[in-house]
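Okay, so here's just one chain, in structure tokens, the form predicted alone.
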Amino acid sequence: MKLSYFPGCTLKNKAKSLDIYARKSSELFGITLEEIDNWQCCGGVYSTAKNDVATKLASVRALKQAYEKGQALVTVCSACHNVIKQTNHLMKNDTAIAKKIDRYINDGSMYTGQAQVYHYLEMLRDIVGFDEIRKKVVNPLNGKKIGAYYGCLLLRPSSVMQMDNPENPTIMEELISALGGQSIIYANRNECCGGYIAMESGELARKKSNQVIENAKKAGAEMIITACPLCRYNLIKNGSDIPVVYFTELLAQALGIKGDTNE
């Protein structure tokens, strides 16, 4: 099964691990991630703002060159998802913005928002199961107890992503257990970590990375799994004393494959 993938600039840069073991792990499933040709940033923060064309061009033609190839968009940073999930749904929703972001595109065909996209979590528990990946499992976690980073634009807003409960969502921790690990559940999991205000104030987000990590800490984590590149960076920056990973290396460790390639 072949499906389009948006990686996004970060993963080519400091969240490297991130990509390749999605990458490998996803072939464990026969599952093929095709790069899209010539992406663009995608902006790593969606505008609201109605009249800001610019910044929803590179999402639009990775979402139309997925759906021109008849294939999902899948991407794996929260950032990149939220952005292009939120720009799909408009392209979908607003005939006015999609005609006038076509007048940009110009190459003869409109896109209307029409490709399916998955985030990779979405792809694990939907197209391949949880149940599948848990056969999959070489290296179990061997009741590690793990919490689930959320943070503030996997899950939101719900109304577009649709991707899970977002005051109590699941879908980390059933895959922290389908690797064999406990699922730690603790209040902080969908809070902001501060990452978006780092520049503008380090000494509040410094206060909101630390009570995100106290509070995973004090429920019992012994380590803290995410899917946003400014997360774990921010966490770790602000003085994390547990490990902080992607979730893609967690699963590649469960899976045999980690260190199968350099980072």
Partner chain sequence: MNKAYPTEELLRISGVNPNKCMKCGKCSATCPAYDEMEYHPHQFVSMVNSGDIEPLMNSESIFKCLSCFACVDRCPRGVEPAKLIEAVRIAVVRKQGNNHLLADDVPNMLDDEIPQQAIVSAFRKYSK
The other form holds:
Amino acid sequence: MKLSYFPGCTLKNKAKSLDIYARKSSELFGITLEEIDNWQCCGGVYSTAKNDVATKLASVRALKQAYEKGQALVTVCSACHNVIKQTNHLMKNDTAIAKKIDRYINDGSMYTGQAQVYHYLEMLRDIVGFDEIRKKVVNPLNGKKIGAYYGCLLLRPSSVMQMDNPENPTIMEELISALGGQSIIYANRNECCGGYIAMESGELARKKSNQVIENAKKAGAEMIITACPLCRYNLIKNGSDIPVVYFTELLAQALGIKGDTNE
Amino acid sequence: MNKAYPTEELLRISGVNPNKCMKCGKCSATCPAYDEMEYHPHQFVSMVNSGDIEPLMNSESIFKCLSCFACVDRCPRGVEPAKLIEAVRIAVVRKQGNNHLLADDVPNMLDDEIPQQAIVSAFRKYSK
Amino acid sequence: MQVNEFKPLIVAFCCNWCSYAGADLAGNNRLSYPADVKIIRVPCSCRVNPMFVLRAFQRGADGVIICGCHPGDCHYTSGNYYTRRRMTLLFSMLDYLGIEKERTRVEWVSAAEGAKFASTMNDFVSKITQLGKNKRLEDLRCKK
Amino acid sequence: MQRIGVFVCWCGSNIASTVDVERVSEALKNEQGVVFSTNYQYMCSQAGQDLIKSAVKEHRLTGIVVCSCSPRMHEATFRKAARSAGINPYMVEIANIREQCSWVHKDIITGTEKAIILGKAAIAKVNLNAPLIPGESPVTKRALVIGGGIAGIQTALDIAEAGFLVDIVEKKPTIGGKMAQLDKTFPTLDCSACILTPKMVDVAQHEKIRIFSYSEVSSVKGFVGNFDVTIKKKARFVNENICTGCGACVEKCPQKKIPNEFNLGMDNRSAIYIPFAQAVPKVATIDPNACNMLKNGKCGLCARVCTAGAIDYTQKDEYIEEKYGAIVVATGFNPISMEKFDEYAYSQSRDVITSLEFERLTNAAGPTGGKLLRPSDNKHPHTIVFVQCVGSRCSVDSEKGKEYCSKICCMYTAKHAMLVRDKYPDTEVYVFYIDVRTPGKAFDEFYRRAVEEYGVHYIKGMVGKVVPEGEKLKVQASDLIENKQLHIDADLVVLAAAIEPDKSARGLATMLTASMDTNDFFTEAHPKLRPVESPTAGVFLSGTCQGPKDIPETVSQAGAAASKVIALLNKDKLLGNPCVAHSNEEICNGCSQCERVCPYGAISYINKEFKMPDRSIKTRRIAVVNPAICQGCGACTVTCPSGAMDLKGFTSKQIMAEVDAICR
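Given the form predicted alone above, I would also like to look at the protein as it appears in the form predicted in complex with the partner chain.
Once more the chain from above appears, this time first in line as the rest of the complex follows.
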């Protein structure tokens, strides 16, 4: 099975391990991620303003390419997924903007949100299935206590993202248990790490990240996994004394593709 | 000073109907950047509605919003305050010479580990 | 027939529970509307057979309006939903036959909406007056 | 051929000032069938009515047209006059020349012209009128009350006190409903059980009342005065008539780890259980999903300890059929699921509870024996945060909770806060509110007492997030008055969850053909004037199934519903509305279209034998309308493809004649 894949800027640079292990692991389940040709950066954040059209072009191009190939579009980075999924939703529901964007792209066919967008986690849950993953695990995590960190981008706005219950998500917890780990539920797992504010106000980012780390640790987590390079950066930079790794690394480790992720 | 934008324009850009607000304050209760803001999410809703927009445009608050959508998701009335904050912010940075983040400033903000994503996001949020 | 000024002939079907009472309320409050409107009382707007509408046009009506309870408020729980569906079909067929869509209308008027009844009728009559006499479907054999 | 008399009313000057009544009566004289036409100052007066009566005699009238005020005003008056003059009351038609003519038109010429046309239309209709006789149906003198909470209990008691038989159907093993779970009641703070349980005993002992507990209504047929109801009595595996409620079985049952519904899962019960000490009926019930004996045949302890021999593992569901004259719906409410509000960590922390759970926590018969202890560690909480409006007042597009205000939360939260401060003065209590809504006798005073005398901290604002961390619940909230974000380390968080109608109500409404609103509350026949009646004749509403309400309101509505039932059951016969649908069996082809649109289920089909021209007999399926059920909306008449269905009093021919008269 082949799926279109949008890696995004960070996965080609600072977050290479998020990318590499996503691709390698999916191969194990017979899924090939085909990188979109000439993809452009999604912009990192989705602009909700109705008069902000240009910032959506990169996402629409990627979506359109996937749709024309008859493939669903998969992303791993939370930010890319958020931008692309929201853009797709907009294309489907706002014809005026879809027409405007069509005039920019101007290649003969208007895109109106037909492509299916999956986050890699959704792909694991809905296409592969956690039971299938469980069967392929060779290095189970032996009950390691792992706190999934969702942040904001994967889940919200929930009416558009529709990945999971935005206040009590389970998708990463189910993955952890499929890999033989013990998932730790903590309330701040869907709160913001501070995101791009790290550039502007390191203090606020520190405060937010610390709240997440503290809450996870008090709940008993020995490790945090995330799908977002910026979340990982903020948590590590602000002094997490437990490892913060990408969920794809953990996946690859359990599947025997990668060595121990405990640094 | 930023001259005030008309309320209607902000409502159009954001798609927000502030009349739906029942003034419960849950947006501000849930906001992770609350302490950094001079004007809080619920104030954006009521001030835009009453046309009191200039103070919002001149406030740093518009750059403190993390776009985490907690207020949008948890609002019991479906008001979507974050979209209104975004509309005010866009109204400000689109004006000539109003870029909040300049390319020249960026190198000083970087360290070895910062992901590209942070830089592009910040640019998109803070600059034209 | 001597006609100085065009006075349209309008048949209004009103359901007994909401719209007819709304029309009564318009009267109680002395809210005037043109005398061109003649009301026929039916138990429910869903009693209005498309045949009645056709008959009215055949006999020279210039406009037909059907008034019922608001959706969800039907005295018989669901009658007005039938009305809405039936009349949507009928009106588009009439449009096809050349009876303009403006000549036919379904309106929801509650027993509390005397003002709405009057304003609806004023509006409807003025629209029909602009359109002028309806010639389509009129069966001249019916004229004495 | 009719002989019609026309009577034009002046209504003093109400009509006469804008309608030339003389000209109207003159103009209508020559209409088809008219043999007499006159006008009079006040037709509705005794003299006016006498005028009608003498004209009927003198001119041998068969039909009457009164040009007067709205039929909604005096149709009944003139029909009565007609009857006393010896003609069928349904031979009267009214031309509304006041509300719909003289009062809305200023000009006497147009007014008169229109009045004449309206008169002609009425005459055209009367020409085609036929005498109608309302059908009669007997009334079964027994009422069914569905739901055994305080609403159902009160309704049943009131009906029974009037001397009628009442059956209560309650799906739980005991009656009592939500009120049995409450601790104290606002605003008087009297103990809920102390005022409820005597009523439960009254019900149990009343010779006119039967209780079907652990039972559900499984089908309803028939119509007002004549409902045929099937009640499913679920197998409780205990013979109700023998069980003494001694509790020996409960004690001995080895399976003790079943979440106790009565305490909202905050403690456990055994597989065989009696919900609470004052349960009515006080008999045991076996939970088939938990009982080892029923699951795999291994146990049987309860049967061995039962000295009465009441345990019966072979018991089956039983279906009881009964006839009723009236049905009262009293299905009550439940708090909504907190699933969509997990920012408050309800599913993550046992110390985040709903208000109903809080009731059980403070109830002396509850899981903690009335001591306020945190569910997680049984420690005394020192800081309690109450959150109001959780799931109430949500807009539709937020897709979270209910649009309406749940009405009772402000008061019970004030009660909870006050009781905590009263019993445990060392506890800090915060109430986060959007508005405090206290309309009701002594309600606002009650809330003010909570603030002023008991020192409850009322904060205008909402809680945004609850984060369990260690032993604490970190509450992040806004204080809108101080324009601050607050962070409170709480020990217990109580959510005032919105209430919604019981889930069983939807299916029941379908069975009863009773209408519901978009929130699944039953709708009333008239929101102001008939608040306890469903639009479906013979179905009455009691309590929160109709909308959120507190106990006093529920009890008053329950009594009101009972009085409506009593008035109905008091009648020996019911007169129907004769303006009902009727199918012409010669034309009907039995296509079933009419049955599908009928909102009342008034249409059924029979196979009838018809003699064919060649003298052979052919059986055809034809529609038959039950005139006692038909409400006369006419939906079927339009849907009928063959034109067999018509509505008496509003026949197609009559309405077309009116159209013709207007368009002439």
